[in-house]
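The form predicted alone is given below as one chain in structure tokens.
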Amino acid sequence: MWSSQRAANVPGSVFSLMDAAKSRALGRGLNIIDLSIGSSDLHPPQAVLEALWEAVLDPATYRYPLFSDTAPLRDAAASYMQRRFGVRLNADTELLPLIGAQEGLAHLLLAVTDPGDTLLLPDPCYPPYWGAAAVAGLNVVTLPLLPENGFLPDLNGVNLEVRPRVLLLNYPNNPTSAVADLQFFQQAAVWCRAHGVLLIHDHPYADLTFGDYRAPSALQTGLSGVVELHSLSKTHHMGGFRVGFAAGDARAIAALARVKGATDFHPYLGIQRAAALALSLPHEVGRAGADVFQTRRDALVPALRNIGWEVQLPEASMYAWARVPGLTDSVQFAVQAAEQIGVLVSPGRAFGARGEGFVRFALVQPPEVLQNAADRLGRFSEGHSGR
């Protein structure tokens, strides 16, 4: 009786089913590998925390934050965003902090769309994207990321008669952890600026890449019709802190803004601290959990190679994308993994219909707990094809 429409439109969560499944592994007294969920297990810096711990101490926190009071971490993530991307950003209109970027995204959508538009939307996908679509109200229309094409999307297969407002995108990409380079951003940006759609990029992992690569921005591309979401979970470790920010075109900012005024006030004041210390460290503070997370995936792609499963080395991001041989139910599979052999893993099909036939790995243990993982799945799917 009290359920709007729009909370009956938000999909059921598959990890539900995975949160049920790792307490019955719990209750059998299994030892658990949990690379379900893609929260970082390092801390954040020691600087940040102890920025923190100050201001906890300090009472000029305690009030609700303004605006203004802002202008510190917005200066930091312009200053980040100038030396690491090389983009130019008005402090006053063109970034705001966000209480997290999938905060932002779901308020984002809700400022720049009204209900009925259309969200072009890859598939596979974070799952909550599809929620922050049905809160908003849009029609989704999905663009297949298939292999073959390195997991990104073919804008020119768009059927312009759907009349898409905004196209989403998330690279390096969870949860396939495929990379783009500058020359496909700048060609999404001039296939949305003719057609009228609002490019949004979805950049959580922009420092942790690996080797040679480094992640653009979809803002060097310019300003105009692009908003970009940053948070510092990733590579700061900082998921708790709920903290991010959002940059980009003016007036998209500007209807954000709006938005979020009307719905919260901003990060606690003496997170908005820790968080534009972090942004003002140096880039090899950042690097070192790239690296930590590097060492991780040359320990699990090998591992999983061995028992014949079908993984491509990331260039970036904490997780790892497997396709599983012969396997049509992802979701049977990684339940009777958790329950029989205690190794949790994401269901490809939590993801999006293109996601069945994978699952996903996140890089949040040891290199050697994660050999014990693929070892324990090499011997589980010899008997169980999780069809």
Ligand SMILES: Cc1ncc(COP(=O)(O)O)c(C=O)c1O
Second form
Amino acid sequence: MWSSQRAANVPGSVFSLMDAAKSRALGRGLNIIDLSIGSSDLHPPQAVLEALWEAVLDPATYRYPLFSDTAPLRDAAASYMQRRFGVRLNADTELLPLIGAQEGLAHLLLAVTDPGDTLLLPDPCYPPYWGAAAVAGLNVVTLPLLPENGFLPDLNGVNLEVRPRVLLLNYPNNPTSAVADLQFFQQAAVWCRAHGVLLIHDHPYADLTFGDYRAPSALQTGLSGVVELHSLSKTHHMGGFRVGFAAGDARAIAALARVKGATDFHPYLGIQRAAALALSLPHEVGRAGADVFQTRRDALVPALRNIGWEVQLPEASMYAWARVPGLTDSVQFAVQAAEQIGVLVSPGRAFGARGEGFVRFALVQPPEVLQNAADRLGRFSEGHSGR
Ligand SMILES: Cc1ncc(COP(=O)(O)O)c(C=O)c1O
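The structure above corresponds to the form predicted alone; please give the structure of the form predicted in complex with the named molecule next.
Time for the whole complex; same chain goes first.
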């Protein structure tokens, strides 16, 4: 009673198991290294914090924000998209602020589908995708992301009898940290347009890229039939602020605005001001954070290879996705690693069936701590029973 079928359909999270394992490890007095959650440990740029501070003291920010109040953030998002990707957007009709990309995706699915429609979902993927699909009552058809295909889906292998309505992609990818080039998005967009499928690209790691690598935008393939979700959580380290934006096809953006009109009033005005400022900062400001993650990547990946784990060198994102030789139960492995050696990683299974055999590391600790985690895991996995 008092739970809908819809609520019951939302899958439980493996992360609560991990949380319980962490509490047990703390209870045993273990020194914990938590690499399980992809929440940046860096701080937002100082100017962004100052903008928020000023806004908090400005009574004009205390009321409900209306659509017209979101114009400065929409304008800032439009110039960011133009500057960064060469994508021209109408800030009135092709952009909408979000209370984070996760909120945006859940509402977007409600806005552009009807119950029973088919969603093409990569497996593995960011776990809330499964829940958002369940809330929207969608029929999920998974697209395996396999290492041999560079963790890109094979769209030509999709059985069109499932009558797909939406394809959801995410590159740079969570959890695999794989990247996709513009040609891949062009092929995906052509495929989607040919089959009447809306392409949603979740792009929170757009600027969390390493070295010379630059991630493209799916909107570089055109706006019709494409919506992209951007976030301030990763590059700007503003995860707790809950702010992002949706950009693309004006019909889908209008539908999203309608659904959101029933559920929220846009982000707090002060957060909008801070986000608008963040989006207008020079690219180099974001690079500084990305360089920190790159240094961590360069510490962890060789350390994992040293203990015999297979891991590619990510070009972007804040993760390393490692295949553990012989691993068949990643959940048991991760829980036991937490309890016995105090190292928390995300079990690959938490991201979908195709994630089994892998674990995901979030690069949210300094290099020496990451190396220490790899050393502990090397010793632990030698004697681990779940492999
Ligand atoms: C692929 C993906 N999408 C969305 C999000 C959440 O973004 P936001 O904080 O903007 O809701 C994350 C966070 O880890 C993510 O990895």
